[in-house]
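Read the single chain below, which is given as structure tokens and is the form predicted on its own.
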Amino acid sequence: MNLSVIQENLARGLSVVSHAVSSRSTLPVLANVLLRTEDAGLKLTATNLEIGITYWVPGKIETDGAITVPARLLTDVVNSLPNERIDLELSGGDRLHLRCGRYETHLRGIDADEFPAIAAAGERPTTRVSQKVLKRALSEIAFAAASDEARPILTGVLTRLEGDRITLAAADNYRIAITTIPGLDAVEETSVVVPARSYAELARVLVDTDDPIEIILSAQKSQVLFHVEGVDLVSRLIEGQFPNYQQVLPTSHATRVELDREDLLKAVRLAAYIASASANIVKLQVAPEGAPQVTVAAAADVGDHQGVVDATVEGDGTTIAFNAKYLGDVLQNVDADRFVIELNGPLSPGVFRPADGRDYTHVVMPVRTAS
């Protein structure tokens, strides 16, 4: 392998890919990058076996050739080079010559034969979706997937393609987060249960832009692909039945409340310092219709905290308590000016929605208190 790369274009693809480096692995192959030539220029490939990710950097090849090397220490010595070419040369099979101005370094490797191969999930799209939609529904959903996996299926998103829907739902045991995206084909209906770390180094690599991202399922259902111009990124599906949340989603309501979310954002952060001094409860104290105002309190054996937040108040006044965390990840990950929450009493789930009127929806379980 002989070959020469820009050392900005190198560095930025070290940095997508070494998302999907294992750090725990037993097998240390899986703490390498894959460095292949392929299609005029350097194909850089990671993976953690959960996820795989493929980011190709042009380059001009003299001879082809592949090896691994670790993925952690070339990213630092590249990271540190100035912006010039970097020539790389394998030498002796298991040594990485880089060379760029008066700099040079050897790196030991692996042979490419024993790093794990990537399966390609498809030839074909099964739709597409806006990469800026995307990237929004992900922020605004994989947060609320568990991270505990004594169930395993609630790790995961569930992907539901329907038609020119795409529907992303995630769950644990205590909250749920719904949206509705419109995708850009009309697929069969199909759903498969994408795991919320991989949805999460996804996010890292969509920008801010219409232009599209490629989901392509593998015929088995067992991975799937996400394709931008330049990278891929490979996910295995999560198998099971994804709990049928629709049966825990409030259909009325006694109470709606419309205020602003950066200023009850505040009025929970605040509160939440006293209430982590004890079981991280948080009240929310709404005035009856006609008293535009919910109040924010906590209290525990350190002090106590009230914050009082304008609102728009229509129907029953009420008291409700949540874990501080849970409403507050809500109100940080969603992207709203203002935000509408839905309530039936003390006991029954809360129900968040932003102003704007898009389909999204978040539920969180009410936390029981002695009065």
Second form
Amino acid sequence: MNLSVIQENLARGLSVVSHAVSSRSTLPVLANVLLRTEDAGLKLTATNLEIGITYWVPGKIETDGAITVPARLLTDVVNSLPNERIDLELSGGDRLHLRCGRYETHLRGIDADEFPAIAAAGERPTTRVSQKVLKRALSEIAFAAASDEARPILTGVLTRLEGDRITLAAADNYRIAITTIPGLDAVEETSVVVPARSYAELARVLVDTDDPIEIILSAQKSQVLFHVEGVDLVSRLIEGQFPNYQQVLPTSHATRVELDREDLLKAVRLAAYIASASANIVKLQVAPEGAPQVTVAAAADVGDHQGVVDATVEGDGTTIAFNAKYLGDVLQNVDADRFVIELNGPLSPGVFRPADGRDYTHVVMPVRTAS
Amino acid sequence: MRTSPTILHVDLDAFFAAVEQRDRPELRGRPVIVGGDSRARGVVSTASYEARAFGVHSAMPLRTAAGLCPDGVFLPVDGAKYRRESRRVMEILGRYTPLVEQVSIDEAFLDVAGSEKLFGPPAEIARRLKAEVRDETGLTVSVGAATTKLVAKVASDLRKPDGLVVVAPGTEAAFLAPLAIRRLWGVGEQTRLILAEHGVRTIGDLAALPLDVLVRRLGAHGAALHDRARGIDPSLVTPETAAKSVSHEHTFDVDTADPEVIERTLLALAEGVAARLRAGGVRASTVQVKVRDSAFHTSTRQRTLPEPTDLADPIFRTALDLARPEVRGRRVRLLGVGAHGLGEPAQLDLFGEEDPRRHRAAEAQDAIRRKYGTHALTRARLLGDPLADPGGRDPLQPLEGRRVGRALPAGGPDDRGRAGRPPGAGGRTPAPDDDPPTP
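Okay, that was the form predicted on its own. Show me the form predicted together with the partner chain next.
Starting with the chain above, the whole complex follows.
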């Protein structure tokens, strides 16, 4: 193996694949990044067995070859080198020799054959979707997935392909976020559950362009592969049945509030300073129709707080308590100037949507408090 | 090690009886016994000092007290009044430091380490707060001041009533040495008997006993006693505001072995506990039952629930399950159902298994009882014989103060186990059932 790449390109590639490096694994090779010459370029691959990321660095190949070296070390070294040409060469079979300007580094590696095989793109895509659209959808729903493994299925994002619609849903025990985005190809109905962590990595790779990302489901539906120019991301899928969320979505409401997202987020954050001293609970007091405001209140041993947010209110006044974290999450992550909140009294789920009417629904379960 | 005796233990003197004597001047100077009618079952909650002269003490059956003190004035327990008075006293203590740890309705620890610049040395603070309590409430307190909670507690008990004992730093072990072993926390009847085999009568004797002997005889408890005998106690004054537990108890008029009566009583107690939890807006993660038999042998068992609840049914089912092996073959004198591990207000589940209609039903019950009285609604199963009355302790009254289960006098005056409390036991030190109570 003997090739040359530009420092900037190699550094970018390493920063993308390093997210898939396994920091704590019993397999030492998983802490390494695989470098392999392919298609007149350098292919970088890292995996933690849940996801694998492959990145193509443009380069000038003299001779082909492959090796794995510690990802962290290589990344640190490359990041510190000047933005010039780097010559990479295999030396003595298990060492990677880097030469860049006046710097020379040898890194001891592990044979490339020990690196697990990672699926590659090549098959026909199952469907495609605009990168920009998917990026926003992921940032608006993936945070709602469960972070603990008590119910593994909830650590994933339901991904349902149906005709030219793609529905994404993520939930933990107390909230659910659902959105539907357009796909570019019509497909037969199929559903998979993708780990939320994989989607978080995918969101990093996506850029704000209408260029499509290809989605390829493996034949046995055990893996999904995402491909954009220069990058592949493979993820395992979570087995099991995603809860039937349709039945928990409210179909009517007694109170409808419309307000400014930033205003409400500010009020919730302020109240959360007090709320976090006890159970992190903030109350929304919605004035009845005619008195257009919502009061955000919190009380704890350390003190109490309330703030008023202008709103338009239709229907009954009501008071409902939520965990401040869940309110903050939805208000912070959803891209909308104004929000609609639909309520049905203090013990029924609250529905949050962008006021622009696009297809996004976020349901948060309230907290029962002593009245 | 503290260089100044900044931990104060403040203990109200013969609290319940003192309140009654304050409010009814004709009772002053007479033996007053709070606990209930002299012919009733149940035990003495508090005896005035005049009654103690006759040998009456708390936790003694009322009938025994009546035998010792036939001219005693027997009064029922007026929990609401004592709680109100307790709050007034605790408010006064709070003027001297925010670090007030109320241990029960009538005692508290204070850490005044940060208050010396404002109010003077601990002995001065003790004198001031004693005067303020007397002037504002007409009650007297005894105060112990020391470098540890353990020694402060022993000190406050030494010169009751209206006492003040200050133990200088460095003299703790010498102070404790001549005192009877029973004054030490965690030394109940069983421990005392074991220690007596080694000739231990005073705390000094205990301190002289080698650690390995104590550990061999008493395990980890022995190691703790080894430290305590020297006045060593690392526990801090920790103010807490949330209630720790809710419990209801019932003493039968006639000891019973009837499974049906026992089951129904547990159900009634579970209803009362659940209603109190709902009124307080909390859920419990652990259910405990207490069974005392006709021989006054008490056993408790507890179990953690799969998920916290404030509903009567899961509490009842768990309590019944726990009680069954305990009541078998015994005549039961007292049953108690407790809820511990009280949690924050409930976050409702999105995909929860629990049927929200159960809650709505329970809340409707609560609303009806609030409006029409506690007897407006009763489970069919509880109709008929008067059993433990779930409304008897006003279950709709919100949890207040702290450590409800500990601070409030148990429903029945028969609250021996509850009265026997080691100081500072926020669940850290198990309350030995055989500890002599000291209200």
